[in-house]
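Encoded as structure tokens, the following chain is the form predicted alone, with no partner shown.
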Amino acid sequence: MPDAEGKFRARLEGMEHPLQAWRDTLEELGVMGLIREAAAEPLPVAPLAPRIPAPAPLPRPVPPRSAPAAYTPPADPAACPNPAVVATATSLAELHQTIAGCLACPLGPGRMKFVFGEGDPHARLMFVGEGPGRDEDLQGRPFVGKAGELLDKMIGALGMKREETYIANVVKCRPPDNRLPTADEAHACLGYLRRQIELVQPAVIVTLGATPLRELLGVSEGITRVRGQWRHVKVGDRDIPVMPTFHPAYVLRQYTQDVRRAVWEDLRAAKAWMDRPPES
């Protein structure tokens, strides 16, 4: 087969790959299918190098946190009522007008409404809570949320109406996120509360929760240990009996028969004291 041979030699002379030339020649001779192709030897594969993990990024340096700047009350007398002026208020309405613009502590600038207190200005039974919550901040009235609804039911169970009592708080502005008021915040408002008590002249005070017990009476023991035990507070020239009990919000969280019974016993004791005939 001179033609095939010639092509084969031509391909070799054309610098083609010799194996490819041989394959093409066999195809042209018609014998490619009779010859078994040699399996191509796999190319050697180099083993993979072990993967080295990338080094962990170095933590970013955290700048030192600076202490929050101390609150500086404005110098305006309306924003920081003079204690002497507060002490000379002759009625709850006058006292309210005197202190309604108070910005003496950091709670003032963040409030929606100033929650002074409400009720009978000559009530014989006075309730003191810790501070306004969200609903109270929106409405400007104490104890109008879920805890207030429960307090109203408690008062009704005593055979009284809410309007026959007086209700106030240690602080008049809502603490952020309903947290407890700090000692400084409570101290800034305490003179207002004491003047309210002097003007109302209640026969008995019921403190709701640990905050009024601590700030008004200076009792730092837990409310669980102290509730139901008579205490006294000196306000002006009067020594007023105080019955500590759980805050209605706590009762809602721990709505057990024991907790409800304890609060009921405390309120009944306060009502019995209030109903005592005046000493001659």
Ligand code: URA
Contents of the next structure:
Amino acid sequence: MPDAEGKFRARLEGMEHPLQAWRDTLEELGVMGLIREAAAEPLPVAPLAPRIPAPAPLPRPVPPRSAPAAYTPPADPAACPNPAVVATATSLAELHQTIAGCLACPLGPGRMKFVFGEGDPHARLMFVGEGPGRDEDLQGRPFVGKAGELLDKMIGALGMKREETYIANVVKCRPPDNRLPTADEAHACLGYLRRQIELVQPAVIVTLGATPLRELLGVSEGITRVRGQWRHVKVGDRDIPVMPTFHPAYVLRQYTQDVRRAVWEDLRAAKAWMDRPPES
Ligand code: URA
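With the form predicted alone done, generate the form predicted together with the named molecule in the same format.
So here's everything in the complex, that chain up top.
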């Protein structure tokens, strides 16, 4: 009598469908029955393995404390816009035109595109981030990468559209290797941001992460301590309320309920301030 393997081969050679042959053979061996019976019983539930904590995010490259001494900005006024001209630009378009060729700090020569900022020129809610990343450098628009997608979702959750807000950064050119801007780079660019704020005249600003907190507000305490606490920035003759919160890139790296809830509370507080009835 042929053994099981012999039968299997004979069936294959007999032009039956190979899977059918395999199944028939298993049944003959009594294995299929065992599988069915076993499957009818509830599957044992393995105890949950203890969760391995996610590795701590890699620290971001620390920038040099000041711009490399080797960098000498060109003398050309188009490459180093006069601060007096910047401070008196009468519209965002004029400001953009004045500063778009800026090479005042070492970030300028390395950029693909200058990332001025965008949104409603009269937005009541303004976001200030740190500086362009790779996607922003390629497109010339702020917050268009993964962090930007999250920012858009958060704005949507507030019942607003991105285009109803104004979005800008402390520095307008991408720092290499995704590092933080140096203090010198931030200072070279800060006049541009301050004029942007003066022209937009937002009712409230939300700063994203530690860089705008430090450079725009002069607050050196960590973002974890300061987030959620109202601050102010004096721009021109106005004192604008500022709500510091975590940077969306940090939220993506630390995607915990606590971090997300904190950002949500900060944004809701900013929106509530923006929507408050005018004082009588
Ligand atoms: N991170 C920022 O701070 N700004 C951007 O525009 C994009 C990412």
